[in-house]
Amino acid sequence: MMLTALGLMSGTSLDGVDVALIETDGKQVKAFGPTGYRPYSPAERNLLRQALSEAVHLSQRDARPGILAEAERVVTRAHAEAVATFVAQNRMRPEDIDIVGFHGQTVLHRPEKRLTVQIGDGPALAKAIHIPVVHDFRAADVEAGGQGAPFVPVYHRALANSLEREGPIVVVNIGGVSNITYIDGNDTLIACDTGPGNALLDDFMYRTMNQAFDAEGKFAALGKADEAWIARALELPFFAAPPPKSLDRNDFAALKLGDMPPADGAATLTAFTAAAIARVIPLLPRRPRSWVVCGGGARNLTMLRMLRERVGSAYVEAAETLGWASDAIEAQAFGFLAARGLRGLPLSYPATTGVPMPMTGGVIARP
């Protein structure tokens, strides 16, 4: 039975809430519906940055000390507003939607401590929007010893299988952190975080240029990447570790660029993201034939160019060229995962998160 599932995603880039509707049975996608977006205001974004700073002291995933309680209320309200606007704009009613997948906002990810924290009140959201909500997707995986990320690979596989092209195919999501899904037929599904996505670059642009991000990579295109700095950064143990592996948004925040012009700094951080993605190639069973790039980084033309330069003869294309809604893929994925969670189907696997066995997950909250 097909479900009308609405997915919600607020990524580590802290830009806002993505909304996407799909029709799915949790195994395949029958149809793509409309998408929406509710940006965070500057004040909301500043609050979330403070929440990220405070969250480093958490030792329990349900604790909300200090500003984290306020941040959770803001995140929940923003998602409720995003759903209300989406429903109104598309002339729908809440009863037209069977299930909502609510990821929440990650403020801390420490799988080695069996701790991952996504703020956002699932029961409160369900009551506000009058639709059942599946939330808290990652906790069961982490509690079982998995990395709890990346969580989109099962959806990437559903999309890639519809292409009917020869593998291996890698789907790259460049959000705050970058992650890849390696797909080679139905039997081989491998995933991991590869390193920084847009987070280091966005933070750099905010600090130095008072801009939220480098639009289309135009600023980085003016600079020259410091390849020696990138080579040193890639010597960190994370990059040599085999999949599965995952990161917190701030795991590379301690890396300092040193004294260089801002454009060179942007170029260096952009190239670092591309180099970190390409660094995963020797860790995969076979060299990928094609790379499909989604997430915010797919709009960064300089980042795409730098990735093409580093993956050899493989074909690199933005997801939009395939008719995929690049900005909405993660939101669609959490609608897909909500449907899988309802059906008791696995959300994560040993080769995607390192969990001991295929794991279902998510908690349902009813209005």
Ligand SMILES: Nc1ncnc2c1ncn2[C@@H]1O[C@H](COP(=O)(O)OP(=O)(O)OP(=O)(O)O)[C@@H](O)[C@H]1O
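Residue numbers count along the first chain shown, from 1. Shifts are known only where both forms have a C-alpha. Keep in mind that what you see is a predicted model, and the values were worked out from it rather than measured. Take the two forms, superpose them, and find the largest set of C-alpha atoms that agree within 1.5 Å; that set is the rigid core. First, how it differs from the form predicted together with the ligand.
- Taking the core as fixed, the only part between the two forms where three or more residues in a row have CA shifts of 2 Å or more is 164-166.
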Second form
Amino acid sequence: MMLTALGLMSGTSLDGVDVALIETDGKQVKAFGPTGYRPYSPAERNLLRQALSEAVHLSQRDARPGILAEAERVVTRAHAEAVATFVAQNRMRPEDIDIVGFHGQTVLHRPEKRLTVQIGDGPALAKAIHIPVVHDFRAADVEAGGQGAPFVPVYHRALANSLEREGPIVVVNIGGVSNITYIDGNDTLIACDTGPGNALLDDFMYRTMNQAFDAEGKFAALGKADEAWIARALELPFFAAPPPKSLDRNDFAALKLGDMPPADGAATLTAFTAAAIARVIPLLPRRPRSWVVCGGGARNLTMLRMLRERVGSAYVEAAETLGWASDAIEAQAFGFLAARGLRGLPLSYPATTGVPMPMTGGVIARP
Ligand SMILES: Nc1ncnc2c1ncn2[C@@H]1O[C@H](COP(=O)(O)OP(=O)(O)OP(=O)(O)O)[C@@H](O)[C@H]1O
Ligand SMILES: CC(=O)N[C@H]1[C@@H]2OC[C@@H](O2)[C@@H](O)[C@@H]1O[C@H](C)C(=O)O
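Requested next: the structure of the form predicted together with the ligand (the form predicted alone having been shown above).
Shown next: the complete complex, the earlier chain at its head.
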């Protein structure tokens, strides 16, 4: 049976809530519906940044000390507003939507301690929007010893199934952190985080240029990357470790650039993201022939150029050019995962998160 599933994603870039509707049975996507976006205000974004700093002290996933309780209320309210606006704009009623997939906002990710924390109150959201909500997608996986991320690979596979491209295909998401899904025919699905996405670059642009991000990569295009710095950074043990593996948004925040002009700094961090993505190639069973790039980083033309330079003769294209709604993919994925969770289908696998066996997940909250 097909479900009308609404996915809600608030990613590590802390920019806002992405909303996307799909028709799915949890295996295939029958139709793509409209999408929406509810940005965080500067004050909300600041609060989330503080919540991330405070969350480093957490040792329990449901504890909300200090500012985290307020941050959770803000996240829940922003999602409720995002759904209300989406429903009104598309002239829908809550009963037209069968299920909502609510990722929440990750504030801490420490899989080695079996701890991953997403704030956002599922039961409160279900009551506010009058629609059943599946939430807490990552909990069961980390509890079972998995990485708890990435979770979009099953959705990337569903999208790639109808793609006529030479395999192996890699779908790369360049969000705050970058992650890849490696697809080789029907049987091979491998995934991992690869390293930084835009988070280091965004933080740098904010500090040095008072800008939220490097639009289209124009600033980095003016600079020269410090290849020696990148080579040293890539010596961190994370990059040589085989998949599956995952990261916290701030895992590389301690890396400091040397003294260099700001444009060179932006070029270096952009090239570092591209080089870290390409560093996964020798860790995969076969060399990928086709790369599909999604997430906000796909709009960064310097990032795309630098990735092309590092993947040899493979074909690199932005997801948007394939007709995929690049910015909505993660939201669509959490609608898809909600449908899978309802059906008891696996959300994660040994080769995507390192969980001992294929694992379903998500917790349902009814209005
Ligand atoms: N026009 C643009 N030019 C360059 N970069 C852009 C552009 N638009 C967005 N970005 C980058 O993409 C980022 C947002 O990406 P995205 O929405 O995919 O992240 P996210 O979903 O929050 O993160 P994650 O996938 O890690 O959870 C912005 O912070 C910015 O760095
Ligand atoms: C713990 C967490 O929220 N991780 C995010 C983050 O952002 C990108 C990358 O790191 C990915 O592993 C994951 O998000 C996507 C949606 C995922 O689970 O596939």
